[in-house]
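As structure tokens, one chain now follows by itself in the form predicted alone.
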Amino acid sequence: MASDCDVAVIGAGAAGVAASVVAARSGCRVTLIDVGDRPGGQYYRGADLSPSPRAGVDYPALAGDLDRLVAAHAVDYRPRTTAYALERAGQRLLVRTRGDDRHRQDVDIIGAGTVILATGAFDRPLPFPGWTLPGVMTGGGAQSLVKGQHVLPGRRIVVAGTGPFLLAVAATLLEHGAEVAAVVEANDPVVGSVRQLRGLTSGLGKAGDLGRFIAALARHRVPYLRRHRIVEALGEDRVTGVRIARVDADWHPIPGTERVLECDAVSVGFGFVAQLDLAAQLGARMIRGADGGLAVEVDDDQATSVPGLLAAGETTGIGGVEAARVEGLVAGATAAVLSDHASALTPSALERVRRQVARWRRFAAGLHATFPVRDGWVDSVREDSLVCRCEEVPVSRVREAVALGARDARTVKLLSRAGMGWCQGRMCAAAVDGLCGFDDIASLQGASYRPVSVPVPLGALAAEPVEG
């Protein structure tokens, strides 16, 4: 075959590099597939990477590793580059690629022993009137703009939805020299977090990260609205401002609680949906994580359901940057024992990392808890809303599809064409599943599988290596 290793790590954001570092640290030979142009994945995008004071594993250090071991071509990292299928060969994995959007012509076979998935998430939007319109994005486009480009999506933003992610958005936005005109938070938060107190004291070590996020807010006098939500965006050819309103416990809005706040950007965002194209390709079982979304299913090894096929980060369920940070080094070191080699982490220091993944895995639990998706959105979206932007599916067809008897979700994209467009539903999934109410994770499961995930040129794949 074209390549080949003894572990394939698919992503390089936290979770990645702490795998790639421990299984080429424990001798495997080891290739890291990432789309970006350097790790550390979105959360790390731009970050002060200076030496950290605490020794061991945390972030800095990981990654000043990892940039060691590609210099000794300990690792073989591939930047600007998708993996677009994953499938099984006897006992051995295959990982397709292709190159960046620039480069889809450069397509190359990797075989490995061991898969590990790390490909993280994406940003959770919900269709209301006029979110097509342009100067609307999620909070993750905001901050790949300005992280990324160095480019602001306007100069007076409305940041809205609900989530921790909101806050960290709007400080990014604001030291970068954005007029924030408020947050917009559907939940509240100080009511839940005194609820799931036990488990948000789980995280304490980043009260650093929150505590800067609000002196940020207060420094700069942007209103934090809890309980409220947008309604509509407003604007002809571009978003000239929000009309938002007060909202119930369940985010039904409060008839008279209305008023219109100015913009020229809104950066929107409910949450997270982890990215499963690839575990789907090979069957892997998926379980509902702790934000009822779906998720793949891993023991305490970071073991999927499918031999030979690890997973840590918000793949198997939105849990943060620390915990993915943490399974990624459960799945390094799985990796090199599969591999039959010995673990670069000590059996001490193992069970002290799978200490941390219980912690962090409580802390997010809690956070889900605080800043839940109330159903309330589904009762009020318009009928004639877009739920699928590429498609151009309104929310009423999507009702009709379930009126008509469909009972999965690849029933309704079938039906509908929702999630049938360039991105592959990964804008409009979640929201789809939300207008439907399907509980059942086989009916939703059904719709992550796709046999190529990203679009992939025939030629290309005509030109692919021969395996073997």
Given for the second form:
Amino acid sequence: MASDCDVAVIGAGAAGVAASVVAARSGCRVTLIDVGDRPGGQYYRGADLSPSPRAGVDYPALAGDLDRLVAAHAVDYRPRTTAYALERAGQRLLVRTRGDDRHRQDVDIIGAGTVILATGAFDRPLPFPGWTLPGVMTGGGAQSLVKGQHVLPGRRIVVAGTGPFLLAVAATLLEHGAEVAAVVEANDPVVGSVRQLRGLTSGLGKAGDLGRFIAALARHRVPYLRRHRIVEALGEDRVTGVRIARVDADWHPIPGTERVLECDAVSVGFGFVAQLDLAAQLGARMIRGADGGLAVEVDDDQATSVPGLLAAGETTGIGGVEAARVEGLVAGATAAVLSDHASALTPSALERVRRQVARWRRFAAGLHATFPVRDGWVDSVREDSLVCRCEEVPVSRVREAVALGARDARTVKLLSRAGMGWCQGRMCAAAVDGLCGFDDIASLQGASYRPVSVPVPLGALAAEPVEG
Amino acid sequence: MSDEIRFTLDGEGMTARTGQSIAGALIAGGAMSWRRTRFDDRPRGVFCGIGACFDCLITVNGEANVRACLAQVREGDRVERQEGTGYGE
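Based on the form predicted alone presented above, generate the structure block for the form predicted in complex with its partner chain.
Next comes the full complex, and the chain you just saw is listed first.
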């Protein structure tokens, strides 16, 4: 039940697929670990892509390469597998894995000279009264139901939050036959023009996507309510509507502008949060990304502060699918060199890819500047709104913890229990951070430390690492 | 993709498509919620949809706390709504 490889890649989204292909084509023995059923991550979702007409490093070409490398046993691909812990054993790193929730006992320990973290991100929710009602879900949740399951979460849906992803979610819902009551955008992105917005968002997907989203909204006459926010979701046992309000530039609701939109489902999201559990376990140095969220610090080779640990994609700062892909290419090349193999990317190809990384990162910074999370939500959120969904902790209890003298995120967690439940703070950490206003990376990193990233049977934890 | 899988929710017959998640099948069957919280006894269903939030927990063939958004339905599964911790406490 133990295995060994040169390079373990964790996550099979755009970054992980790109990294695996480059490392394997360079001659490394690669193990690719992913929670999903098929490669592609949250963006591609295992879609059947038309094969690329030319060899290259766009995603369809890489996905085709990966299929061939897996068939040739050059990549040991492990779907439906969670890497729950990462630890050091001398010069090597050990990745502890388990199967999905129906195969929790299927554990393994994979030794690797180099580990590439490509674990992606999840939606950043912000609390409001009623956000725990059934029918209220994240944009990613709505996308996964519609695209992955071919099931609509409701018939009349409100899409709310901030960012271009709202438009993508709305377009998906419309394409699959739902009515979108409104897109409720807290920022005011059309300060420039639609063209500027299109430039900004092209990196989030195939170029031209945004034009398609906007056309779909116009065709279905969906209101795009800028500078509006949900102040409350209504309903008893499931959502039946939302109360929205116009907000000022800082997101404070403007009195007298509230109104109710009836709906049977709500999609919310305020950007994304990088999945950093494994990086935190090894104490990798963190920074605040361009969107203010925590991210792993990497150098031009995608190397973290931990020897042998590389990172690519959203883990290094939310940047979209194209940034993830090109960072994955660089990480794969670095891993090859660290494993004493000549990189499959020629120096000039690598140079081109590095320039693309810089370009997509600039683009991401522009995007985050257009769709930031503004402070006004903090002093306008109702005290009785739950902030931690798992432990059912209201906003008031987080504020009490600060009033009692908590000065770091970990103490707030211990005093309030926010972040101590099943999700280990993934859903509430960004909100708690905002409520407390701590500006200290070490404090946030303390709260995001999870020795085991998903529940694991005790028998599995008792398994001893093998001699590397 | 026409193969239909049969399973039960609290003893009631339901169907799913091959490869469908438990959450996908339940929502397609009209259920939005299948768990009640342990402090406030409030209903919960899918929230993040990608395995991060653990809100959609459900009991499958006696095993508690399975994430319905990730786990695929299998023929003959006995799926049960879950209360509190899922361990009858």
